[in-house]
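Take a look at this one chain, the form predicted on its own, written out in structure tokens.
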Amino acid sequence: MDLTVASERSSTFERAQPANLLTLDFGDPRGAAADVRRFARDHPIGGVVGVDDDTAVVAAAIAADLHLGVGNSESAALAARDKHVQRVTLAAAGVPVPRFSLHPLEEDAAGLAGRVAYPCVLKPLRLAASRGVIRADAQAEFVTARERLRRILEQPEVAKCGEWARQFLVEEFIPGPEVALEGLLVAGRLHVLALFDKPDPLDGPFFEETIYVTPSRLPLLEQGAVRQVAQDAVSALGLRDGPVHAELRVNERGPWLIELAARPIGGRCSAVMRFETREAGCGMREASLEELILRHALGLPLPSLERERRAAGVMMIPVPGAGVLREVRGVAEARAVPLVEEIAITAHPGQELVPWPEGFRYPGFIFARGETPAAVEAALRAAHGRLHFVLEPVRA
């Protein structure tokens, strides 16, 4: 297939490859769709895929404008993107979600702190990767957390995004282990591609993720309940086609939907998933998550949606501290750990590393495969223990 990559920033190569590179205004989905309609007169479009929360909305507008047949409605994609709209929609449909309330950023923090129930979580409406998500257990912590979130939302690149950056959610903190569900929607039916355990507790005060391991070690009945809640959530939002990434917590009251996005898993993490498929004359081969998504978007036959039989995992390497990265030591030793397949250091020397909740970028990823989830988790931890990040303070 031929691929056109749309970006909101123009590329220096766009004039040389006008069929492969396209600049769109992601802040105006309808306008972007009109631009793509004009583009498609010379370069016919067979399918469209958004790769993050914002482009999922743009992709929905394009699919509708071009009558592609596979895609979500713009309203469903918008409901998935905005955490408050999503909460309202899911609660109205009876999907188990935390109790929540919406507040303007300028509301008196001390007064609000005296009215909310604890523990609670303060959360921006649209930032990704748990940026700005902070737990508070008492009134003083709430006031401090609100001030920290205010500073994040008032950063220029966030504040310019509009009304949502001047509001925030206060949610009930849901205890229990967290899982991540990666799925593919086909005509409204959710096909679960992988269910990941997150073995490190995500209890706050910040929520930087670390290890994902699949298959899940939850009891089968609980896994079935997680799948059902995710299906109920996508149905309530009106999502029908394409990738879905959901975060849920499980406790004695069952699964709770924490987040749901109409996009695939972020960063480099998709490499942890491989799917076995058989094609005529080719025998067995492996397919990537991206291949499944593109095949579905183009209306092509889908290979098996069954993940490989081996356990697999990825560690999003935690930010080791605030500072400027100078070097990473121990990479060769980490790669030598049995079951480890790849160490991908994505941060570069000279880059400033920013811890959560202000930060949202990981310095790298570790991938491993093995016979059991426990063995994969142990390999990820062992490899991480061999890495040493050399930082120097940020100059004022």
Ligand code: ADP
The other form holds:
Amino acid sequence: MDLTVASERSSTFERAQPANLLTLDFGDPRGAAADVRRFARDHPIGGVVGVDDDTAVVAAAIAADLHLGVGNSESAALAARDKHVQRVTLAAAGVPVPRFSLHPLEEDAAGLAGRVAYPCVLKPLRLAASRGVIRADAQAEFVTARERLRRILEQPEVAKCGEWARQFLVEEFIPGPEVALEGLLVAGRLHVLALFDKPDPLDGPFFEETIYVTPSRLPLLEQGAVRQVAQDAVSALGLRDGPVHAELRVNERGPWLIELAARPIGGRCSAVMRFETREAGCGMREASLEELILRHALGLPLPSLERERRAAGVMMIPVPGAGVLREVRGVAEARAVPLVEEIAITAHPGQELVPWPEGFRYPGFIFARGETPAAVEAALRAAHGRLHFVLEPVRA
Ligand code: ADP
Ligand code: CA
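Moving on from the form predicted on its own, kindly provide the form predicted in complex with the ligand as a structure.
The complete assembly is shown below, putting the previous chain first.
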């Protein structure tokens, strides 16, 4: 297939490759769709795929404008994009979500701290990767957390993004193990591609992720309930097509929907998923998540949506501390751990590493495959134990 990549900032090569590179204003989905309509006169477009939270909305606007047939409505994409709109929509439809309330940043924190129930979670409306999500167990913690969140939301590159950056959500903290569900929506029906356990407890106060392992070790009955809640959430939001990434917590009261995004799993993590495809004349071959997403967007036949039989996992490597990365030692030793397939160090020497909740970038990823989720998890931990990050203090 021919590919055109749209980005917010112009690529140096755009003039040399006008059919393949395009600059769009992602902050203005309708304007972007109009630009694409003009572009499509010379370069017909068969499908459109967003790659993250912002471009999911832009892709929806483009699909609607071009009458592509496969895609989400802009309102559904927006309802998935904004955590407050999402909570309101899901609560109204009876999907189990935490109790929540919306507050302006200007609201008196001490007064509010006396009114909310504990433990609670403070969170921004449109950031990602748990950036700015903070748990508070008591009034004093709430006031500190609100201050910290305010500073994050007032960083210029966040503050300029829109009115949503002047508000935040306070939610009831839902305890219990957390899972991530990767799915593909085909005409409104959710196909579960993988259900990942997150074996490290996510109890806060910050929520940097670490290990994802599939298949899930949750009892099958609970897995079924998780799928059902995810499908109910998709239907309530009105999403129809394309990848979804959902996060749920499960406790004695059943599954709770923490987040549903109309995009694939982020960063490098999609590499953990492989699909087995039987093709006429070719026998079995492996397909990536990206292949499934592109085929679906173009209305091409979908191969099997069955993930390979083996267990697989990824560790988003925790930020080892605040500082400037000098080097990473032990990569070869970590790669030598049985079942480990790849160590991808994505941070580069000289890069500043920022811990959560201000930070949102992992310094790298570890991938492993094996017969059981427990073996994969153990391999990820062993590999991580062999890595050593050398940091320098950040110069003021
Ligand atoms: P983001 O889109 O930035 O990832 P989320 O809403 O997914 O934000 O929150 C990040 C993480 O914080 C979740 O994966 C979960 O572990 C935790 N979390 C968020 N809200 C709640 C809640 N109401 N109760 C319990 N944990 C929560
Ligand atoms: Ca999340």
